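This document opens with one chain alone, in structure tokens, the form predicted on its own.
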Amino acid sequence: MPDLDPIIHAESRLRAITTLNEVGERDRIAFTKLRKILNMTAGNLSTHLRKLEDAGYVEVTKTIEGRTPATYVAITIKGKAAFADYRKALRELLAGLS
């Protein structure tokens, strides 16, 4: 049986990393936009992004734009690879169940 990465496997983190994977590793998305796309509270999204960040799967950048703080999130190369491995393991798992 293939192992599913427990960091990614939690539903909210899976939704977040899937979205960030679509954005791409060289691009980043504003935290507020990601929160709206995922329909999550700021606190809930922050908690899940912290776990992904601690694993090295995403990078969170905080900046000041004018006088307003802004937070951006991007998938890392390591995160992209982990997501590809997760998808492969999931396909293998599902193929074995049919």
Given for the second form:
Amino acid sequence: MPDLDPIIHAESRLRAITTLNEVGERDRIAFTKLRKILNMTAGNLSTHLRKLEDAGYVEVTKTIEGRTPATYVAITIKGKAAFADYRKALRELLAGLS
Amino acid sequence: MTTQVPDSDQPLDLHSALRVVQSAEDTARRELRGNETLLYLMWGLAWLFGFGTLHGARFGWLPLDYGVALGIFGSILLIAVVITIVLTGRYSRGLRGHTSFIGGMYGAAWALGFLVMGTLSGIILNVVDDFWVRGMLMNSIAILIVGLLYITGGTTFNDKTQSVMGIWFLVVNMAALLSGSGHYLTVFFIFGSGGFLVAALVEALRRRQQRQLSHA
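Could you please show the structure of the form predicted in complex with its partner chain, as a counterpart to the form predicted on its own just displayed?
All chains and molecules follow, beginning with the one already shown.
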């Protein structure tokens, strides 16, 4: 039976990486917009993004927009592959249950 | 007031994990790409009422002076343009990278296209005497831009419906032009707005099917 990646297999991180996968690896999304879509607190989202970043699944970039600091987040190629593997493993495990 | 989703670092059971993925995908698509069905429906109604007002004033089934009808037509289209800009701007805000570049260029193509159309319309006003031929020429230039940009928009954003709509608008434009200035409005009123309304229906059905497939 396939294993589910423990970095992804937790609700908040699963929601975050699913959303970033929809944004795609060629685009970056503002932290504030991502937070709004996920309806999470800034602190919680930062914590979970750090875990995904440590695993190399997302890339966090800090920049200045006008005079305001802004943070952008993007899924990496490694992250996209890990998410695809996760979904495949999930499908196989669910098929095994039925 | 929105309720924040409770934070969880706990592993999920398999069915919950699948539900989380599906729900996050649905939310992300809605928040990042907007709702084409609503946009097509809005434009279909804008053309239906806009061209309908012109048609009614010209053929006497609306007690309106043609100048007033033109004013109503222009106002309806202007409102539709503003709503489109606000909605598409809302979805693209907070995104950087490839999509924002192609989105910016595509938006510029619309703006520049209609700027050229406005300039050409000014020349047509001065050189063409026949009122109805003038209207037909100006409208057909606008639809030429719409048709071409819908075709390229569809290829750029991988949206087959949009490209097919572009082809449809060009075909209707050609048919309306060939029917002459006496029937131009009738052809456009029916088949132009009809194209948008059918596209809204197709898009709604496609979305429903996509949701069912991803939830299967």
